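Coming up is one lone chain in structure tokens, specifically the form predicted on its own.
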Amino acid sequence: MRLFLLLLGALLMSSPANAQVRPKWTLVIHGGAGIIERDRVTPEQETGVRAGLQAALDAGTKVLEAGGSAVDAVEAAVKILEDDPHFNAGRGAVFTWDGKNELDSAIMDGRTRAAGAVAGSTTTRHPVSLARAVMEAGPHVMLSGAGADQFAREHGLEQVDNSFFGTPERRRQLEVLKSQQSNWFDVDLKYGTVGAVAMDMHGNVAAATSTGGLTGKRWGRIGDSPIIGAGTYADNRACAISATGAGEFFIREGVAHEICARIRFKGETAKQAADTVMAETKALGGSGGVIVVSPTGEMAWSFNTPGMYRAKASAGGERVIAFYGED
């Protein structure tokens, strides 16, 4: 009997009901990160971007509900961010030195490790979807400048005029770092980079990353966004990322690859994988941070700056949108 006993209650513990269940489909998504702290950021702006990010998860996860794919929702949740004045990313873009908008974008699809990416793009209103159609009807996978926005005509992309993008407040920003003259960074340390990453109800994922690249930019500076292995990549092996913050950093420690490489090679978990190697980003003198999903149905993230805006959301789960470190 005893050992009946023992061999029942292996087997309840084995059992379906008590294994953790893969979610349906899972959205990571970010703002930016930097120095976002609670005296820093008005009531206002929280208000702004709060309802930024729930817009995007409401965009990316109609897309999923409905059974859509992880490269579908991405694209759904990053659009909505660029046309966020809250953001750094299409429209809230920050000017280059000579008071230009540029915008750098990427996208991949984990499944088929297919992606597509454009840097330096000007009158493309949603350059994620520019990175797309890079991805999935031209034989490159990444374009640049004027070709790139060339490329978005050819194949019936939005267009509008430069202009459209600037704010007063990026405007502000510009003025403000040109008066320092020695300052090579955003003058309030945010790094407003947007990005999303999904899972789908397939198993299937993907990572989308937009930006404006930072204030004051100049002699056409490509930061770590459309570098695919740097600020995007995804991979079914092993999950999906996209990244934000000091650039230069990103891409010398190929911060995307390299999380995924430590899932897909020591067996470590999502956020294991990702604090390990902002720590190490952390040790070059980068800052910043990533999100993070595996096929498995884990989210994770990880930043190594004061805050960073980002939310998520899972089927049957919670919503979750935070700003400050200590959310």
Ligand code: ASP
Contents of the next structure:
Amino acid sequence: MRLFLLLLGALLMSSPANAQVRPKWTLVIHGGAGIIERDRVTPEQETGVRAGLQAALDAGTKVLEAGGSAVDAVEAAVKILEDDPHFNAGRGAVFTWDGKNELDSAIMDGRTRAAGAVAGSTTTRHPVSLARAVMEAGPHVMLSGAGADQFAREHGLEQVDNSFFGTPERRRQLEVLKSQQSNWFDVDLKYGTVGAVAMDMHGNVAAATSTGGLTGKRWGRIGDSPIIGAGTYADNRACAISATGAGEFFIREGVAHEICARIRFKGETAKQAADTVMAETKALGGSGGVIVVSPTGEMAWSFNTPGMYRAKASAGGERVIAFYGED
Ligand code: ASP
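Structure of the form predicted together with ligand ASP (previous: the form predicted on its own):
Expanding to the full complex; the earlier chain stays at the top.
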């Protein structure tokens, strides 16, 4: 009898149905989309970006493997990318027209759909942690400007001088943009925003996004990244999303919520929903990309630009780091 049960157990473990069981955890991150093509990315950039994505995957993986929450994992991964000057978030963020850095970020917990966001923060070292403090410690969802940094100080978050975020390369990009009198989009159309989405061992999903916005932005311009439902969204009933691209179009399309809604109401896979919504965004004129995880263990990305800095890992799964469209 015991032998029979053992054999039955072994048979069930190897059945095709079992192969569909969701992984214990998943993690997908991005470092921006845009005109990322082999002949435009220098070897230094390639090595630096790869190392940054690797370190962010490591940080998120450590949390998830230890049984930590998806929210902790996406915050940990994004904090690494905020400190890395290769990306347009935290240190290395693009400059505003006035030569300052104004940072936007959001985080969302798919368990409860609790969310926190911050726009135009200038002195808080980790905008994603400020977004998390907004989510957890206050009654509000979105804070902006000096008030957001004051909230950060009151909650003990590290403060830095605004010059901490600037780099010579970002200064150069601002100068190029100003000299070209093309004050609308990033000089080299490499958006560089960072984001992470994860599913933890309990099947909960979360999303986080952090950015400096667009080079040469003015008038207090805010993009999609900190707007819940546009650049960031998480809902345990559907998916978690982080976006990068021409924010104005992502706001108009409501990209992140739209993808989750298609999964929830139309039963589309994460990939189908993401591809459809990115095609619709392109039809409006918007370029960029998204990363997606679902509570059933799907991991997907979709972009309508030549490339997107992106990476993924999962329990027992292969680790992938990719840059170009054909990767
Ligand atoms: N989506 C960001 C914004 O519009 C830019 C980016 O993805 O780099 O602010």
